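The chain below stands alone and is given as structure tokens, in the form predicted on its own.
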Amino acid sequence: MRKEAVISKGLRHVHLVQAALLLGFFLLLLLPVLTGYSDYILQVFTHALLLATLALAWNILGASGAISLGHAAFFGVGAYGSALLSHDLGFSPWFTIPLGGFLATTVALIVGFLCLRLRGAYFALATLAFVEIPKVITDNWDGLTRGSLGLVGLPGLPTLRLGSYSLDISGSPVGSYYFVLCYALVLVSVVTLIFRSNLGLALQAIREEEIAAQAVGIQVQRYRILSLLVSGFFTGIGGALYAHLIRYVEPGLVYGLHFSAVPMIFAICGGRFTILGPALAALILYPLDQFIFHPLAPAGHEFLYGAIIILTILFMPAGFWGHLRKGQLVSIKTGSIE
């Protein structure tokens, strides 16, 4: 009887979490209406969703146990690649955004061959140093990139049309919000497929015990590079979207530590080895920072991230979503919450 009671309690816990996730999803769908179409609130949540996608992309590599501090390189290359192709050559952003992702993948391939044999802090420091290479090139190639002046007046994302219905993405905060929300949902689905595929299982094995993974035939370097390429691609897509949403890029902005550190912080705080954890952390911590801590301490509001990551490492090393999953007393079958 006691065992049945424990199982029943665990099931109620799972159903409660599922209900909370469903409620959160509907709140995101109705956010423009609930906020009275406030431009400021929608812009904050649009950026939060974009950071959520970067955290999800970072976590594809993080699932192997690697810590990268250099994802701003992929973000910046994707942003500048799409910006230059659309601004100088007149290509549609719908064409240049995927190209920005592939350019970022090329950079990720170079990083992979140079750095992936390193482990732990050595790999993290190597990726951090690598950010300076595309940043310096971009900053000094005035004839192509306009140097430190950056690119202004980039083409916005074109209006999406479906029959008589149209969605003005760049000209409307509501349109930008819903577009990034759709992209975030697509990326959650992609990450779910990856984590439940052979690639995901291989990354888990590498993370838990690399030598044992090699012993059973897993090609460690191959899977590490593959995870880095996929992670770099979606980070580059995020950079390209960012460039066309704000319609301006400059080296100090898109190659800044912000776009390397913040996605990593969200992934660690939410749960590095979970699917939803990094995205949930972004949607909670970034609005909390902007709405509460930024008005209270404009010059030092980002101390929130430092405090949160210290507390997470000390008390919830698996992240809050990973900690919640560990607390569940019932096994979660394939197809339910991750």
Contents of the next structure:
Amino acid sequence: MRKEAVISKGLRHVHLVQAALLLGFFLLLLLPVLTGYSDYILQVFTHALLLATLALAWNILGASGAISLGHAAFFGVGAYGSALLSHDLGFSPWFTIPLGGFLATTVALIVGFLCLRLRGAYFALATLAFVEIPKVITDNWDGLTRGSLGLVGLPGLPTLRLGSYSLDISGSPVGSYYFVLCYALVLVSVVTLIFRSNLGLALQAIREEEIAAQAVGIQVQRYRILSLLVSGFFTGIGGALYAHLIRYVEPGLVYGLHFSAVPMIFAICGGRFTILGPALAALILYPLDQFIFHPLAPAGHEFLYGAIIILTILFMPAGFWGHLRKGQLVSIKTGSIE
Amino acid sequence: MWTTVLVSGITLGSFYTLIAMGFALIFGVTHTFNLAHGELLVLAGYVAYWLWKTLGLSFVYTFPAAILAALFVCLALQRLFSMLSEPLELNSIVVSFGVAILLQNGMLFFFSGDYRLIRIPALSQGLHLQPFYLSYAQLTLLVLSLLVIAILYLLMRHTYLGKALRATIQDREAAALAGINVGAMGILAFAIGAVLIGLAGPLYGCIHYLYPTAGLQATLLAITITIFAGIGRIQGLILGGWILGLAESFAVVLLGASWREMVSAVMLLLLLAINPQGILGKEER
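Can you give me the structure for the form predicted in complex with its partner chain, which would complement the form predicted on its own we have just seen?
Full complex below, order starting with the chain above.
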């Protein structure tokens, strides 16, 4: 009797959460209409969605228990790779964006080679130091990258046409918004597939107890490097998209702390071991930052992120989404990370 | 020319040792990484800059204020770290990364993003000692750094407090069994670390431009030197500081000033690649 009550309460809770998610999804879908096509609001949410994809990508590695403080390395390499290939060689962005992703994967391979024997704190320190290397190289290789001045006037994403409808992706805020929304949905599906696959299960085992995982025959290093490569790939894609959306790259910007710290903070705050947590945190916290804290303190409004990560680690280490979903039947039944 | 590079490398290296000492002491005693170390240094520099520039205070008198500012933040950080759960090393990294973001944005808010330098005319001259040139700024930096290092060395070696600190660094449980209050030692380590930062910060403001995100470089070099030295050895810190200072000086001459930022990052990655267990690995095995 009591047990049933607990379950039905749990189920009601599940329904409530699902309803809220569905509502949020429709709000995102109708956002341009609901906000009267306000450029500013759409730009904020476009960037929030981009950060959500970065947090999702970060979390592919995060699911193994590793914390990276240097994902801006992949972001920057993806951005610069795609920017240079399309600007200098004249390739279409559709072609160079995946190439940017593969370049970032190559860099992830180097990081893996250097750092994968490291654990916990030392892995985090190594990734923090690693960002400096592509940043300084980009800064100094004037002949190729134009140095610290950056690269202006990158080709935008072309207009999509379907019959009489056309969607200008880089030119209009609405186009950019829907494009990034689509990419975010694709990435959510990819992450869901990954987390429910053998890779996801292996990562779960590795973060819970690495030695035990090894003992049952999981090839720990292989899965750790795989998660690093996939995570680096999607972070690179994110960087490449960013470059073509704002049509401008600069070392201080794309290798900056913003793109290392903020996705990491969203992922941890949302819940490192959940699928949707990182994206939800990005969609809630970035608009909060832009609409409330930015007007209050135009210089220094990002203190919010510092405060959030401190409070999360101290009081809710599983993240808010992880906390909400803790101890549900779902996770036992499917054996998945959620 | 090479002797000048050598001298500037040793000078810089001695100063780096001073910067790293606080970090190493805090890590040795409490096993926490303080990623806000560089931001604290820059904050101390800003406090000195502000007093010197707007209140016209003599540069020498800015040190106490810088120490007080560092002490305030460091003790708050110690409180924060004492609330952490395991794994302590990793959690301290993430939390102090958050503190670093807080401090960066606080400094951006109060001091703006402009580049600031404490320019003291007397320090810009120098001595033409054959075969090298030594500016008064370098001389001050070298003498003060070595003086502070020497004082800390004596404190650690020849006082009861130093002995207790060293015992805690070597083995916390044994130290606690011997009646040493390990928690108090942690607070003490943060306090000494803050004093070191407060001494180094204003000097940092004389040789480097201050801007809110300048701290990362200092944090990286403190980590590099600490991991090079292992824990509990001031001699190792001096050697690590000098190697890093020399490597940076030579990199500036051979490759150009803009490559300097990469030196400590590359050194840290190499150190970690060689010894992936980190500093504490040997003890834990």
